[in-house]
Amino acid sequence: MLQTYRAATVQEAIRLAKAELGPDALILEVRRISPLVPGQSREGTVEIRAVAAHHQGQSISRSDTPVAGSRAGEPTVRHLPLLAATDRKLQSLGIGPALAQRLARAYDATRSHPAEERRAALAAIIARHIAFCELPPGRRPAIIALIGPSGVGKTTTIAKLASQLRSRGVRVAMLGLDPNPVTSSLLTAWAAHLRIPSAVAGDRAELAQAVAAAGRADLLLIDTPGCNPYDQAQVKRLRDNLGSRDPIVCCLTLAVTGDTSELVDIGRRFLRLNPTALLLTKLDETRRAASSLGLAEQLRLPLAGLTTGPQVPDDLVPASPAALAELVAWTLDRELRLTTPPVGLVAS
């Protein structure tokens, strides 16, 4: 038998339904309704319709007749399955329950609004939960080392950053911390192509010499070798070569193409090197780009930049609430369209 419940929030209404119908009650519809008291705010005033689990096989009629307390022709907010699907999708991308819930509500409430309004609503929430920073830092000279596992695009990202900053009048030098001539040759090739001074060091002593030789540069970008995060000896070697007391800003670089929970684990293993910023790459190679938000939230590092393709220097953009809101909206638009069946009205 179809039952109706009203409450100030969706969560409260669901609790009422499950308290009476059981924990497996099926929520069929959620509607935003007019306040019972004239002039009262409509925010959070909802009505849901639910049925007990043992009645789910019965035919259920969904009337479009306005319920008591609502106006005829009033917009009907989507059924709960889509709101719940949005929340679940965001949490599956590594976003915490509290932030996922706020984003899901904002996304759901603005689905019928222009895209700019939806993204602005998402960006306002993101700005309150995620820290951002700029590269390079304000001080000069600055030394930035990109650290991270193999294959995340550190070398190409350094080339993008170096090219962008040089075009703004910053004197840049590129340094490679890699004794392997094969892997270090890519950095040398990019430096030659961009006409930027470069050097390659095999250990901490050689790195110190290269830094001293590039003393006139405003910014030194250090490309580090790919490091196996599960090999403690490799992580320690990299930390020792960079030097924990040297004025080097470590920027953790991760590609968003993997499983979010594993990426978080990998990122935490690099925290031994005291990174102060996060840079996320290969957003063009995933359909789960909103996981960038989950990574930034869980690793608790200020987000500095996002790479969106292989082109140097164009495919590197500063991280911002607006950029992450774009990723969240794009991911949800695509994922929910693919995975959620049409279960009811959006707005009449």
Ligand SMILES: Nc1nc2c(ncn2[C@@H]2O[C@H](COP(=O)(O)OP(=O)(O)O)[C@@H](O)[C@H]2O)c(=O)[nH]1
Second form
Amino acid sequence: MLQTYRAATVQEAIRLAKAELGPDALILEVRRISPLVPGQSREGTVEIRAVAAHHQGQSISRSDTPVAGSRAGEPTVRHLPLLAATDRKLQSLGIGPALAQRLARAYDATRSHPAEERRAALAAIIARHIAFCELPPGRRPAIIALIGPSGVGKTTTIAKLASQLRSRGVRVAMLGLDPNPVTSSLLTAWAAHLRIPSAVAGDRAELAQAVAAAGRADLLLIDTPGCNPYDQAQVKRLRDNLGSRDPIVCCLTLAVTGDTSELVDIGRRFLRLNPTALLLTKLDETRRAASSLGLAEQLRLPLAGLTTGPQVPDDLVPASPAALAELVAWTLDRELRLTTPPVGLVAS
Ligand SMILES: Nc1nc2c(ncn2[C@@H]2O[C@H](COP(=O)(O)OP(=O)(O)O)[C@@H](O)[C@H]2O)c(=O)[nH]1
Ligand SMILES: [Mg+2]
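Any chance you could show the form predicted together with this ligand after that form predicted on its own?
Now the full complex is given, and it begins with the chain already shown.
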């Protein structure tokens, strides 16, 4: 069957045709058409007609089903609303309508550009909408506590952070705030393995003593037990133990593997502990990593770091507009290819 494709360039139109019809697609006709909106994007100014290799011997007919926007006498071309699909996909990842629309436009407008240009366009938009911060914060000594649900990677991330910062010359100590000697033993095992000083505290008084005893460290990393966000008593106990007036920077840690709207709900329950930074983990265990952007936007917390696997210390990278742009492009490239057959345009 004859298929029609529109794109900004001949190459792009051929790429679309081959993506759908296979590498041996026969290009029957190439023509220039006027831009759909004069003076605006050149997208859609080249039209090609192509047929799959196995259809070449069959009769070629044009569809006569009219669709909105088609002009009399022209073959029917139904534009797959790629822009709308991109926008919808981004919003389904928790990204707000304004940011989703800007990102979708940039993604769509840079379709035929080199990957680095597309990433740079996305990164520029992300930098204007999302706050980022560094761990550790500039002042010394710094005390950072990782808080969050159980199993999200708090202890592992502390080991990564401690190891990375120590190799940059920072004097680090690790403190476990956990009355349970079994669960706290993972932190002390990492500390022993990495040869980093550590201590375990069971409550607020012991934590204050341990902080005082670690006086020579530039940075104290406090590991906390997993906290059920739906159990208010647990959240309160953690808050009481950390103490809201102490100079502790609370860093909310969430794994991006769950449903984004529930993660936002969970994150909001931890806002009672006044976190001032967000760490997102397990990016390797999702195919919708762009939801990181949605989480940061909805929780309104500066994004500090991203973890991409269990390896200590390598699988932790600082968060940045460039890193998030990479996640957005990667997610969209994959998701739109999976959910919008064929790529870019549909001919009826
Ligand atoms: N795939 C993957 N696994 C991770 C990551 N971070 C931590 N883990 C693993 O997740 C599990 C729970 O980690 P842990 O640090 O004990 O979580 P915690 O309960 O929040 O302290 C462990 O098996 C870690 O190796 C990550 O970024 N990716
Ligand atoms: Mg732990």
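Not measured: the values here are computed from a predicted model. For clarity, a rigid core is taken as the largest C-alpha set superposing within 1.5 Å between two forms. Numbering follows the first chain given and starts at 1.
- With the core held fixed between the two forms, residue 283 has its Cα displaced by under 2 Å.
- Annotation: Cα of residue 326 displaced by less than 2 Å between the two forms, core superposition.
- Once you line up the core between the two forms, the Cα of residue 312 stays within less than 2 Å of where it was.
- Core fit done between the two forms; CA of residue 7 shifted by 18.6 Å.
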